[in-house]
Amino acid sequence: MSEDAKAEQVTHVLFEPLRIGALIARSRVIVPPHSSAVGNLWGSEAEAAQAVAYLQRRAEAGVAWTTMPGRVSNVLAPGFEPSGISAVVTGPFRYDDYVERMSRFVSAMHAAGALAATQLTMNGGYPHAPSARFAQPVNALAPHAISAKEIRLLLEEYRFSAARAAEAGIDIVELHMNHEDLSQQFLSPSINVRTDEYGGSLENRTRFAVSALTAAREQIGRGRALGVRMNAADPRFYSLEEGIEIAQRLAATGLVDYFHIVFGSTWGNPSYIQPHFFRPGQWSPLAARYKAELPLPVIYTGLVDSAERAAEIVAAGDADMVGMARAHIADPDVLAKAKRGASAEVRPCVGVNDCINRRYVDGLPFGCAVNPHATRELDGEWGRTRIHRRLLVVGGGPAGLETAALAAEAGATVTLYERAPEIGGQLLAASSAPSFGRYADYLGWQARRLARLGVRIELETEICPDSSELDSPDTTVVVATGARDRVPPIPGAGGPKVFTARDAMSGRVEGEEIALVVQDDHLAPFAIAEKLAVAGARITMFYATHVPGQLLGRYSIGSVLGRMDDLGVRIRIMEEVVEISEGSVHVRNVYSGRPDVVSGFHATVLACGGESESGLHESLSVGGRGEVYIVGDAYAPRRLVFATRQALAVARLLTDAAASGRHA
């Protein structure tokens, strides 16, 4: 299909209005809740302004509505301290400034032509659960079996929360009945083994949800919409057929205006925030099953990465609307660009979930791997302050590419030098793994972006400290020379059957049994394991840590480990590799010191991260060269999100210098 035809389909399908209860949605795309990681509406004035600006920027491109998270206040025994992700004591609906702050969000959405939504959420198991049973096998935090009195008190919190949302002008209230929410746990006959009016029959098990919906509807009236977000199916909760029956029962109450269907759990394979191992919108046929059986509009959310894919889902009749969160993080203009036939300009989401893992695993501020401008909406459009200098970027990996593009967008004359035949650096190698092709999409987008900006790229050119290209005094140099494979000081690591990560990704490793020595806590070792396993090898990964991939959060690790198990990859943990010999790997338990020898390998691959190639930067700095910056792995080997954010930081230094007149 041509770009013009795609644009026409997007316009015809996604920008068709739809009635949701008493409301009219102007388009068929929503932004589901995710901004709790982006900005704190309940924090300082600056944080609140950023939280609103982030969603307003996305609303301006034509979405029907955006959703602000909303956690219902807990009902707890005196002194009890709930713990765990999303555990809450007092939810924002009880804050003194709730109406004032939420009204800002509502006003911003309306100014952008969109509706404003919020959720009513109470995570199950922190501490409340319908019964004293674990909802998942990877969390053994004992729940509290909520009493009938506590249920009544909690339902009053739902009532109060809905009233406050209505007071703030919210258009849409959505009952969060998925991802192990307490309301979802009540639905499960395996988790809910109560013998009172809230357990046993399906009518009883839906009573909590119906009561919460009744309380909300009584407060918001019929002029606002009330929806339910629910998991299409989950073997630990209910089957697809049972889920449809639950939805039908809720629809029959007349309380609900729409259903929002998702798929996945908070911990499993897949997570409901599905990483890049899956096809875009892979589970929309499950939403279609609901749509066929319900008299109400159905929304589907789940790894919908483009406006074209959203249009396909709606056109096929799988859903009436589509939710897109990460695609809007990566590019707030994804809808507008697709509508005008400029989809090639859409910054693609790579689906590695660093947007959420940074916040909840690294403890760092929210950041998008491909869009360093996310959460900087208050700064205005990039490029307003111009750079009137020449910029020489050494290295065509992610950090160098992003620095070159940002500087060129701000007016700099940029030349990029890459010693390899292609741009992309280690990201290019990673993109050759079967499930990592989104990296290639991102690199293709960067190449088109640089071409549009007129950045001159010199391939197969190595820059040294005495290169003539560095002679011009009015040239700023950015060193983005990346990193080389790290070879740890393990006896035997230099043997003839021991290979680096680059060797493995370039196809130079052969053998049926391969040992993978891992000293890297993120995705890279899994990309290597996947590529080798798909090619037919049997892989054994050796981790010294007590868990594999410990910097991958619960929204990613289940899919990663599920993929490894599907491929037959064996993972050994708490074993430090102390020697490599022909055919064998010698290990030692990191806690007890117990030695072991694992034999039968035809090759060993070192997945041990990188060591910075910082020599050029050091030489230029010592030599007194003018403006020299270092970015990305050349400074310290990290992930894509670190590279792009550092690139923006350097580009901002250049624009700040231009604004202050420090360089012309």
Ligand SMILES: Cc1cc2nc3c(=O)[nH]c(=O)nc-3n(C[C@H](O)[C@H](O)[C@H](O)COP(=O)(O)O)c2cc1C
The other form holds:
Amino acid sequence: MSEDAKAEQVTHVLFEPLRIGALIARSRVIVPPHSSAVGNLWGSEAEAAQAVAYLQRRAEAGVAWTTMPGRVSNVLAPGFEPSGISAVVTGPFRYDDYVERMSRFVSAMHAAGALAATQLTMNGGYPHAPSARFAQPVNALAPHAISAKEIRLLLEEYRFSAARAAEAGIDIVELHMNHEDLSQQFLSPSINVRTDEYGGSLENRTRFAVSALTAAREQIGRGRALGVRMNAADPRFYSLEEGIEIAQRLAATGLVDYFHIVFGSTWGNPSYIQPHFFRPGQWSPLAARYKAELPLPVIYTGLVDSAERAAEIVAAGDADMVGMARAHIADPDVLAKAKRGASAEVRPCVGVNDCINRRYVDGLPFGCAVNPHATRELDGEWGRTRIHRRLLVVGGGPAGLETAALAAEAGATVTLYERAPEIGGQLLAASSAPSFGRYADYLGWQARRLARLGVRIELETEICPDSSELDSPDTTVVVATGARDRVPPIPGAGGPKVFTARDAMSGRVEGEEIALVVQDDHLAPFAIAEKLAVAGARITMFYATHVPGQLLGRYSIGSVLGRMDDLGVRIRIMEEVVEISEGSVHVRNVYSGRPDVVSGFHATVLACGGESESGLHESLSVGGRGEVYIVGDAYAPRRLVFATRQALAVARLLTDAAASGRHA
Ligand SMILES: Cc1cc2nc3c(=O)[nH]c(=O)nc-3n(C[C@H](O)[C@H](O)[C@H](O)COP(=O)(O)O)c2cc1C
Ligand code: SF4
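Beyond the form predicted alone, can we have the form predicted in complex with the ligand?
Starting with the chain above, the whole complex follows.
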């Protein structure tokens, strides 16, 4: 289909208005809840302004609504400290400035032509639950079984929260009956074993949700919409058929205006923020089953990566509307670009979940791997403040590509040199693993972007300190030379049957039994293991840590380890590799010191991260050459998100505004 025809289909399908209760949604795409991880409406004035600006920027591209999540306050024994994401004591609905802050969000959405939604979230499972049962097998923190009196008090909190949302002018209130929320836990006969009116029969198990919805509806009236977000199916809670029965029961109360169907848990495979191991929109057929059995509009959310995919889902009748969270983090204009036939310009999400993990695992501010502008919306569009320079970027990996593109977007004349025959660096190598193809999509997008911007790319050209390309003293140089594979100082690591990550990714490793020596806490070793295992090898990974992939976070690790198990990959933990010999790996338990020898390997691969290639930067700096910057792995090996964010930080330094002391 031509770009024009695709654009016409997107416009035709996605921009048809839809009635939701008493409201009219102007399009079929929403921005589902995610912004509590992105910004803080309840923080300082500046943080609140940024949190609103983030969603406003996304609303402006034509979505029907965006969602500012809300946590209902808990009812806990005085002094008890709940732990875990969302396990708040006092939620924002109880804040003194709730109405004032939330109405700023509402006004911004209305100004952008969109509706404003919030959620009633009660991730009660950590501090408390319907019964003293675990909602998941990987979290053994015993919950407090709530009493009938506590249930009554909690329901009053729902009532109070809905009233406050209405007071702030919110259009849509959504019950968060997914992601192991307390309201979802009540539904499960294996987790909820109560013998009172809230346990036992389906009528009893849905009583909490119905009571919360009743309380909310009484407060918001009929002029606002009330929805339910629920998991399509989850073996620990209910089957697909039981889920549909639950939805039908809720629909029959007449309280609900729409259902929002999602898939995945807070911990498993997939998590509800499904990583890149799955097909885009994979679970929309489950939403279709709900839609077929319900008299109300159904929204589907889960890995919808493009407006075209959203249009397909709606056109096929799987759902009436589609939610796209990460696609909007990666590119706020995903819908607008598709509408004008410019989908090739949409910055693709790579699905590695840094957006959720950076904050909760690394303890760093929010960041998107591909979109360094996310959370900088108040700065205005990038490129407003200009870069009047010639720029020479050395290295065509993620940091070099992003720096080159940003500088060119701001007006710089940029030449990029790459010594390999293709751009992409380590990302290109990783993209050859079967589940990592999204990296190739991202690199394709970067290549198109650079071509559009007129950046000159010289491939197979190595720049050395004395290269003539560096002769012009008024050219700013950005060194983005990346990292080589790190070879750890393990005896035998230089042996004949020992290979690097790049060897493995380029198909140079042979053998049925392969040992993977891992000294890298993120994804790369799993990409190597996947590539080799899919090619037919039996893989054993050796980790010195007590868990594999300790920087991956709970929204990704389940799918990663599930994939490894499917491929028969064995993972040994707490074993530091102390020697590699022909066919054997010698290990020592890192805590007890107990030695062991594991034999029978035809090859060993070192998945030990990178070692910075910083030589050019050092030479140019020492040589006193004009302005020289270093970005990405060349400085210290990290992940894509660090490279792109650093690229923006450096590009901002190059602007005229920075030169004159003002912010870019
Ligand atoms: C950073 C982040 C924060 C999220 N926070 C919430 C939340 O507060 N409530 C919720 O129901 N879902 C939350 N989600 C899940 C999203 O709404 C969505 O269901 C999920 O990301 C899958 O959709 P996508 O593939 O379009 O991103 C969050 C997702 C992300 C990435
Ligand atoms: S951080 Fe990664 S997963 Fe999250 S939106 Fe950005 S590209 Fe997508």
